[in-house]
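Starting off, we have a lone chain in the form predicted on its own, written out as structure tokens.
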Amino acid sequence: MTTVETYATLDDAARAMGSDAAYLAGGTLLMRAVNEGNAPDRLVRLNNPNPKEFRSSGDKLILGAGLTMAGVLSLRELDFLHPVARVIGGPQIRNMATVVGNLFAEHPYGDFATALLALGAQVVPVGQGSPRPVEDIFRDRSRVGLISSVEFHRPRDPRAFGFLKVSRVKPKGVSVLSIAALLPREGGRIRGARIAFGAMGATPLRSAGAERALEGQSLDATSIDRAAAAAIEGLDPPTDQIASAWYRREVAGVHLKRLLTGMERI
């Protein structure tokens, strides 16, 4: 039988965590496991719903652990992420699903995590000092511990960030794949390209080939075609009930081209 333990602060909850426990925040996926009898022995939660604050410092944006998708949609400062949050389930899910929880959502979920990877986000562990790259979570989610917040820099040019979700059921179906792109430009040239794919591996992954094709280039038909041709480098698409690995490999470049072409025209 699963027991629920309630604590006053994140620090208290972090101290209570162990290999037999899971942290209960929005619970959009964890409660499914509870209902199916697959939950851990202990669920740890906060007395007050998770920290939902949003803060900014210059161009740095700080999202508290319990900020929900609906919360993201309510914030003008996060308008560039509204297209991402809007395709996370339906209204009920968006009211519960949290930004940090999405980092731990296993395939085929985790579209918001894909966007955070493209943005170069860092996570701030509870009681563990300095921020860590979000990639650290994806390497081994079981060893991360509790996260107090996620932080990243707002793109200076809103046209530098783009997102595309491909699903068979619009708008809230699970992803065949999702793509997030951060393409900062200096003097018309891309500097620091980051292209992230969701549902193209066990966790969100960056496309090394697409990034290399775009770096230092203008965003035009030629560079877009090269990025699309190199899109699957660094990716490891799965076969599941949504799509086969073969199909995902075939369409990844097609959808990347659509996303980048849309960003070029803005």
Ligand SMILES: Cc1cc2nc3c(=O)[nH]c(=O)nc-3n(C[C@H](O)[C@H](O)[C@H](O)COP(=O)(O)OP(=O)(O)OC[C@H]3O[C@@H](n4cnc5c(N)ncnc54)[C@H](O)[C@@H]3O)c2cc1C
The other form holds:
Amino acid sequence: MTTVETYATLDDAARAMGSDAAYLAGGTLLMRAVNEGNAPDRLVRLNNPNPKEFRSSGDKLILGAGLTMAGVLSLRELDFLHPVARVIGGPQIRNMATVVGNLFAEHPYGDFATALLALGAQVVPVGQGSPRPVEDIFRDRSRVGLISSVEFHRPRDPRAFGFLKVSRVKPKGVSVLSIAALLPREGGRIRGARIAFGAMGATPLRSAGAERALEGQSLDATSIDRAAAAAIEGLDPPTDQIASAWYRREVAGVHLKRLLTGMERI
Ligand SMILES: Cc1cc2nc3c(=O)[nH]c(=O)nc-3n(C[C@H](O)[C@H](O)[C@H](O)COP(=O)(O)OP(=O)(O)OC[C@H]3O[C@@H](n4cnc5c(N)ncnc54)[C@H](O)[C@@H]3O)c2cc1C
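Now show me the form predicted in complex with the ligand, since the one above was the form predicted on its own.
After this comes the whole thing, all chains and molecules, with the earlier chain placed first.
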């Protein structure tokens, strides 16, 4: 049987955690596990997570652990992320699903986590620990501990960020794949390309091939074709009920080309 414990602060909740406990955020995944009898023995939650938790410091954006997809959509400062939050589940899911919870969502979920990977986001652990790249969570989710917030820098030009979700059921179906691209430009050249794919591995993954093809180039038909041809390098797509690994491999470059072509005109 699963028991639920409620605490006033994240620090209290962190102290109560142990190997037999999971932190209950929006519960869109954990409550399903409860219903299916697969939940941990103890669920730890807060009595009053602030759903609008958000602050900024200069160009640094800080999203608190309680911020939901609906919360993201309500914030003008996060407008470049609205296309990401908008395609996660239906309205009921978006009202409950948190940004931090998305980092722990297993394949094929993790559309927002894919965007955070492209943005080079870091997670801030509860307590004194220093921020760690989201890749650390993907490497071993069981050893991460409680997270208080996720932070990243707002792209200098928000149009340097692009996102595409490919699903069979629109607008809220599960991803065949999702792609997030951060392509900052200096003097017309891409500096610091980050291309992340969702549903193309057990966790969101960066496409080393596409990033290499774009770095230092201008975003044009030639560099886009090269990136599309190299898209699959660094990815490890699984087969599931949505699509086979073969299909995902075949279409990854096609969809990357579509996304990048739409970003070309800035
Ligand atoms: C019908 C349906 C449709 C969905 N559609 C999509 C979709 O289109 N795209 C998509 O990406 N996802 C989708 N999801 C998955 C899910 O809703 C999201 O991934 C959501 O963001 C998970 O967040 P949550 O707050 O509900 O997590 P919870 O269920 O509360 O928790 C999930 C995991 O995250 C951990 N966790 C949460 N917060 C913290 C924290 N602060 N520190 C440490 N660990 C934490 C929990 O302990 C747990 O292990 C869908 C789910 C359902 C049921």
